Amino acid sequence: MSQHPVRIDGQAVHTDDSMVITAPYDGRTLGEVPACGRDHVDRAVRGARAALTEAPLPQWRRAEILDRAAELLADDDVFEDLARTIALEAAKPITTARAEVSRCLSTFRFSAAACRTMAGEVLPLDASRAGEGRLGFTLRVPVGVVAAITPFNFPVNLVAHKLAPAIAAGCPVVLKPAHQTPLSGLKLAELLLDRCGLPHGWLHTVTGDGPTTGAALVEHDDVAMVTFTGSPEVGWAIRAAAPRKKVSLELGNNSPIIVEPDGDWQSAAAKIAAAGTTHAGQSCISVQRVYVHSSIADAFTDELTRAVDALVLGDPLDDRTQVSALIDTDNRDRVAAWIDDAVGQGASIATGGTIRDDGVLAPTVLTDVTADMAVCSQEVFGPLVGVRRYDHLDDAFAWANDTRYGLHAGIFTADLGATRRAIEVLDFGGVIVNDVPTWRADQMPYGGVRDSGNTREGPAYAIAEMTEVRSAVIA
């Protein structure tokens, strides 16, 4: 099988050592991808870098640009092709990874809207004594070359997320995608590269493992901005190794919801059953803690077992199909694990925690879940939702904040009262009121605090962290 080649200074590299790539759900062998080293990551930096004092863009023709890439994401060939193979090499059921290729269409709009917009500010320097006679103003100038490193779960929008807000602020960009499926990214990447005008040196694709290749991206000097997502210990630990770079990371998250007796909390077990189990429960924003109020929790936790069991669970290019497989069997066998130490700690399983014959683990709902059970404490990343019963209204607010993480949390209520507190007391960069945490608009600020990450994607927002504030002064 032939090497699917990186594009560094708009040339088709390849290397003598491959990564292969495998689809998750059958084992099949997808492709292979250069294995990159430090030569492959310097060469294409320097290009970056090059085409940023050389050559910089100016803003109409970045926005046209990512105009550009929305279109041809729109076309039917182009749509289709970008999710099937997000389906093959990451098991996303066919249907979910046609709705991120949507996601990534709207998220180069709002970029392009974003870009046009971006401006800077007129500053009042005679409102002092020192400023009389002075004009002054702000421009928002690009940070400088961006590495981004992305990850396996949304291969074509997290990367969207990434590439079209550095594109708008001007920055030129080195994509690594997840080693697990790079193909995805490659291809938006050559879209870009080869059909919207993108010139070749404003992006340079490198594929490889975190040790070598990320690690060389992390630390090269002529890189003045780290994306990452990904897990807390990784985004830390890059974050640790680039003291004196901007480094955006946004990282995991266990995701609580509480459903108060008020509330629609039929509707919230059909939409927790979706939400804890789409991808295989592989998103940061996975409903993971649901605490119930004691009044419901049996009726609630019966209409969230009937609605995992009725999900339809295989091959991910299966229209039918809304369940397939984990990423690897290495974290099947780590979910199957902690479901197995959950219940031997007092939890029960309602349904689920078998692996079947085809290697997918089935969607799991566990009850009398603890806050020391790892299924509660830890992200688990997989098809899994425990629930827990309370009384009073603060303890579940209490037990959803006692997390490291703070990513997205949720609250199903009818009272304004509960929403109000929800929205002061939940320690969140989101809270998401009648529906789950695992919903994202992708034009929001989105991102969290604590071990959730330091950051907030959405492109306006991405734009802003990938710019600098130069003030002039006109004298």
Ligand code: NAD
Second form
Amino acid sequence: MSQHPVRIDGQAVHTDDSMVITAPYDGRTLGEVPACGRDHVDRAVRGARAALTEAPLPQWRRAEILDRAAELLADDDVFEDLARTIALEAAKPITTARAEVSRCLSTFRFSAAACRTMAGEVLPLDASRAGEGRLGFTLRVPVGVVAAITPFNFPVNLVAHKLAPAIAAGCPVVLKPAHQTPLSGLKLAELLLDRCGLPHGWLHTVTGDGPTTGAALVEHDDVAMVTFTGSPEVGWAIRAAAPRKKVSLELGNNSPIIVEPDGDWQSAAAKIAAAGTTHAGQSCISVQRVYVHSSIADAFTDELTRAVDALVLGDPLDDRTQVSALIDTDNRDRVAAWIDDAVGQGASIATGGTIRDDGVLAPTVLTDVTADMAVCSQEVFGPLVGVRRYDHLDDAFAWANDTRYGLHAGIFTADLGATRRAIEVLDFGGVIVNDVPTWRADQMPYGGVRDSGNTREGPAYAIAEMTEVRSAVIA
Ligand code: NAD
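Same protein, different form: I have the form predicted on its own, so give me the form predicted together with this ligand.
Every component of the complex follows; first up is the chain already shown.
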């Protein structure tokens, strides 16, 4: 099988060692990619560093490149090829994979818009005695070479959330896509380099495992900033390993949702069934913990269970499939073991909990979950929601906040007071009212508190992170 090359200084680079990429659903071999070592990483970073000084790109050109990428992503062949690649390498159902490519397109559009309007500000120096007679303003200057390290679960749009703002900000970038799902990210990078006019020095790709290729990138002296999306364990270790670099972290989560009796709980049940199981629950804002008021708990759980039972499971390439395999059997078996443990601790299975003949873990609803169970306290990253009933809304707020994570939380309610209190009290990066915490638009600020991270993505916000403020004073 031929190796899909990486791109360093515009050249297609192969290595002697390969990583084999397999489809999580049926185990078929999809391809091989280079196992890049320190020397490849070094060449890539040095190429990016050189582009900063030798191949400057004005703001208008950067915006045009990003717009061109969005145009090409709308092309049927490009669109479908990327969606199929995602579906195969990540076992993401093809309709969800198409939605990811659509979102990627809008990430490029918003990045182009943010690039065009990126500006500094006028400083009112005259407002102080010392500043009298001086003119001052700020510029936003690129932070330098950006290293982008991305996870397996959104292998195109999360790559876009790093490459597009970096280009907009004027930062050359080296991408290391997830070791399980590198193929779609490599294709997106090739689109930028080969068809959008991005000069070769501005984007390099390296593939390999995290501890070798990823670590070499993090440790390289010429990398000014690491933008990382992935697990808290790896993310915080990167932060510790690179104390003098900018390190932006988008990490894990175990999203709670509160369902009040005055809210549209039937709609909540349907949305939670989808949001807890989309991409087999492997979304950082997948619904995991459901707190439902006692007065509607039985009816709500029945509705939720019915909706989960109606989901179509199977081959990710089948248009009807809504839930497919987890990324690997280790993770599938881990989630199954956590379900068993929860049952051992007093939870009940309303539906699911079994592994089908094709290896897909059936989407699972657990009831009577408690905070000490792993399915509540950890990030499940599997097709599972746990339901707990409450009598007092303040208890639900307290339980929702009782987590080391803090990305998104949600509440269904028709009450303005409860809405306002939720927004004030829920200690998360985003609070979604009358929809699931899984809801996200690509232009909004997105990120978490506590173990969920230390930054905000969304093109305009990522650009701010990838630039430094330079003060200019004219005496
Ligand atoms: P992961 O941490 O295992 O891997 C992420 C990336 O880091 C991969 O490219 C991997 O190869 C690399 N890596 C691993 N070890 C490394 C090291 N020592 N040095 C440098 N790089 C290293 O995460 P994953 O399993 O791919 O993704 C799942 C996690 O990502 C979940 O926790 C999920 O919640 C989180 N996530 C967060 C967001 C967000 O926006 N907050 C979005 C998607 C996923």
